[in-house]
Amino acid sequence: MNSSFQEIGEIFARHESFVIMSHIRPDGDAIGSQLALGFSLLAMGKKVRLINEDGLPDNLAFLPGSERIETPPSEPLEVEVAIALDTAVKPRLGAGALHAASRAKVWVNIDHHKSNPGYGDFNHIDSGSPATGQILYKLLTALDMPFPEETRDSIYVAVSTDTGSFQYPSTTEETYLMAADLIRRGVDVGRINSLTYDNHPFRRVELMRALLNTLELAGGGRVAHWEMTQATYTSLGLKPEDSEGLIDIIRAIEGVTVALFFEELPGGKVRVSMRSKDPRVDACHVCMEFGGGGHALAAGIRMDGPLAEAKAKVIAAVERALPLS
């Protein structure tokens, strides 16, 4: 059962210091998702720590207040409540950050991923919502809780992000009504977007033309796929957030239904990321056969390797998934 924001709004007045984390390769929801929240509880004068186990991605650090997301301490935080946003499941946080965590009393967990158990003391999952942002936004307002600068920049940025700029089927009237509210309260559009989407370094176009040369149909042309070596990662000086949001070209390809992207990761494992454009085709359901898990048309896997190997497994899983017509 779903707490409601009451309930959730009664934890936030009854206690007085948090630990606010997000998964690992934290994505724009997910920093997005942390700032707003710790920044309207730091307003309400609670003692907050941000923390992710992978620390903050370059690409967002144009966010006001993101210098405020640290990796984990080495000792445990002495924090009443542990707060996990837009992470699907509690081992996603990282150990670092669970082990920082571990001395909280009360466990709250917000989400918006449909394969969300709910391991929380506290939950609240709606995967009906198109990011976590969106749900936070939801939360403050209905408690009247403060709206600071940090908490509205970083809350448009968390559903643009998890939206393709408000672009996916899961965006909605909703949406688009929450976006004007806070251009209302002062979001400067054009800055954040440019920011967002038109500030990238020169080793991410290196990647995509690596990428391409990668690019590969099945499934009768309606499945595209690409594959990003660790050589590619190493050669290239990737960082993480560097691929974030690639694999929407070769989802737009005419007539491909479903997009994969191949990661090879150390130590032999495979990080498999997946896009439908068809809701008869359920990435996440797809993803749950090798354990990972997601959204409807936006869902993941990490996986055994080798690339080889698990590239040839997921492709024959998503052929069978596809519609015969």
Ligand code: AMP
Second form
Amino acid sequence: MNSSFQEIGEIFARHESFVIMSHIRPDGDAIGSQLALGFSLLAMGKKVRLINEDGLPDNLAFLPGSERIETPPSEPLEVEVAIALDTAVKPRLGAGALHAASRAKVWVNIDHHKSNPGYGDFNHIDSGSPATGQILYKLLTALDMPFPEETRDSIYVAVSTDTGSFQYPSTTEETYLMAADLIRRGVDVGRINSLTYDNHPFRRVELMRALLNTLELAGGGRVAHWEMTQATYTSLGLKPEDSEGLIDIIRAIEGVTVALFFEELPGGKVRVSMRSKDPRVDACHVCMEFGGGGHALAAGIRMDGPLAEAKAKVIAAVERALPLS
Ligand code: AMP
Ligand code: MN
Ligand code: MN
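Got the form predicted alone; could you also share the form predicted in complex with adenosine monophosphate?
Below is the entire complex, every chain and molecule, led by the chain shown above.
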């Protein structure tokens, strides 16, 4: 059962100290959502810590206020309220972040993943929303909370990155009206898009070259997949965020319904990113077969390796999920 914005607003009003977290391997919606809510609560005079298990990725360091994102301290924080944002299941906050938040008395869970089971004391899960950032925009404006420039810019980037620059089908009239309002409030569109999309390190393009050399089709041309081994990762000196969004290149292939990115992680686990272009193929559903989750058209898995075995299993499951015609 979803808590109303009013109920969540009462939690903000009744408490003084908050830890705000988001998922491991944070993307623009994760960090952007933490900053958006964090700076609004700070402007209300609250005590706020912004914790992410993996810290701030370099590609989001341009966001104003992002220096406040910290990796978890070793001792639990003395905070009243823990807030999880954009995180489908509690363990995806990371063990260190969970330990840091372990003294909190109240848990708030705000998210847009349809696989989110509602692990908070207060939950607001809106799987119709294209980004957690858009839920926060609605929450902050409905409650008439402060809207400093850190909040404004972070919400823009959160929604832009989760919608593939306002392109995916989850983008609605409400999303564009929100974007228009953010621009009215002062977002510098050219500058912020340039910092988000036209500012990649050279090694990311080298990764693209390496990935292209592994590109294959399956399912009679309807599945495209590529892989990143640990050897590629170390030889190019990559960072986790360097592969963010590259899957869109193979998702865009004509005739491809499902795109898959396989990443070998240190320790032998495999991370899978899955994108579907056809609503009849529910990526979240396929990923849940392997303990993963996400959205209908964008989902992921963390599973046991070795890489070749994980690939074979996931590709077979995707082929089974393809519609007959
Ligand atoms: P990614 O491919 O990492 O960009 O993830 C696509 C979407 O699926 C994001 O919204 C993720 O939060 C979600 N997701 C990725 N991996 C998992 C997982 N192991 N469990 C649940 N949700 C996931
Ligand atoms: Mn996310
Ligand atoms: Mn998201």
